[in-house]
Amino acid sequence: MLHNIRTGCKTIDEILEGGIPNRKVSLIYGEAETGKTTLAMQCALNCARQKYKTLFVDCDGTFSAQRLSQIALKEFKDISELIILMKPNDFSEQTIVIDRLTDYITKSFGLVVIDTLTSLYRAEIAEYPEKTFNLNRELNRQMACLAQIAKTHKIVVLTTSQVRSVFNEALVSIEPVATRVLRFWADIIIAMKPTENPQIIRAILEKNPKKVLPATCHLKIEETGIHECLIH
């Protein structure tokens, strides 16, 4: 049985009791270099070593097998095996792998990743704005299917977003896009905030299934992953 996918930060994972659980749609949303895709593969990385399998839904393109080698270390070569990468071109295609994603998740998955999964989403609405409504009735679907597939499956479904700024008078702040749908459909929420340091990132659990308060930690990007570490 698949136990809770641990994501290296230590707050997070003990307020989660062990990490990220199955059967729960889980969101990572920051700016550009916050990150998340170096999160989601020591997610994958993790899984891994519980000897299940991680679809990996590249939509970005920032996928990178080196990056998971400088993780992984020695493991690299066991757990490059337990790791499909998908790279869908646009959203389309992004709604056909969702749409088949029971056809290639067997009982041997333990994750599905997709990453970002707001970001051909969004160069689609750039391109056609009149589709705005359409597009965000489409992406509501997509997350409803994942969430079904968490609970009928019983696997860990872990999504990234981009963000957006939202202007409120004088106040700026960072927003996932498609807030309404990714919050209304996440079950666990972390948002990863860049601070000073370039190397340092404030990770603040702001949903969780306990319905603990809002959890902050900061996390160093290294070579070896991300992990946390002691502000003084």
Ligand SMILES: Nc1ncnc2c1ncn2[C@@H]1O[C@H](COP(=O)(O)OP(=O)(O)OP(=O)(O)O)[C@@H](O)[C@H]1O
The other form holds:
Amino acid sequence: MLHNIRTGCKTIDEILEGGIPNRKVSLIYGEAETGKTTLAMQCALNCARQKYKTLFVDCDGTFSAQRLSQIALKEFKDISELIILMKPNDFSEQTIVIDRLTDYITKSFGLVVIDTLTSLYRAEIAEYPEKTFNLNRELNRQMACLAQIAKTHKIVVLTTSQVRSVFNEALVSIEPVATRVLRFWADIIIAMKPTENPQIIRAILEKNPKKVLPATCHLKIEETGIHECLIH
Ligand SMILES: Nc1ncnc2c1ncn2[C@@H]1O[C@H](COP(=O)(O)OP(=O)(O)OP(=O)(O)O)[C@@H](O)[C@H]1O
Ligand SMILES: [Mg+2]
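Counterpart to the form predicted on its own, namely the form predicted in complex with the ligand:
Full assembly next; the chain just shown is listed first.
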């Protein structure tokens, strides 16, 4: 059984004693372009290096094979065979994907990525604000399902969520609910905060079952992926 999946960011992997743990749900959240998808791709790559498959649920339609090849380099061909991509088009398709996860996940799978868990939910609320209550309940149910699958199928579940620094009226009411739901279910939470330099991200391990205190490090987004860097 796979125990952990390294993110490729040294401090985070060290504190997590080897990377994102199995049987748990982890959350990476942050503003746009803070490297959430890149970090999730690195996890898929490190999962493939342990010879386990990844089911990558691309809810944003932003998964790029070209980006993966920049990160995987020579390993790209072998790695890409171990990453299975699914692209739900709306929140009801996302619901179906999550409900049927146990049909797809065999013993050869080590990781399920849901990137971005809240984008189709948000689009649905924007179109049908009167359904907000039911959609919140459905989001909560999906997280509960993921937590259950992580435990019973002994896999790593990694979710991402986008937060916005500037709120519009609709988001003021939905954002806190979605955040509360995700925070409740996630065992590990990594916040990605932009800095003055768009290439440098401050990553904060906010929730971690082993250590209470939040830990911070700086990451640099480059052609080869997202890696730790020292800031003086
Ligand atoms: N080849 C590359 N070389 C350097 N930086 C790159 C390269 N490709 C993408 N980036 C940078 O990576 C960042 C986007 O990363 P990523 O897509 O992982 O962010 P994200 O947090 O998932 O964004 P979103 O919230 O929009 O989904 C951008 O700042 C972009 O400039
Ligand atoms: Mg993304």
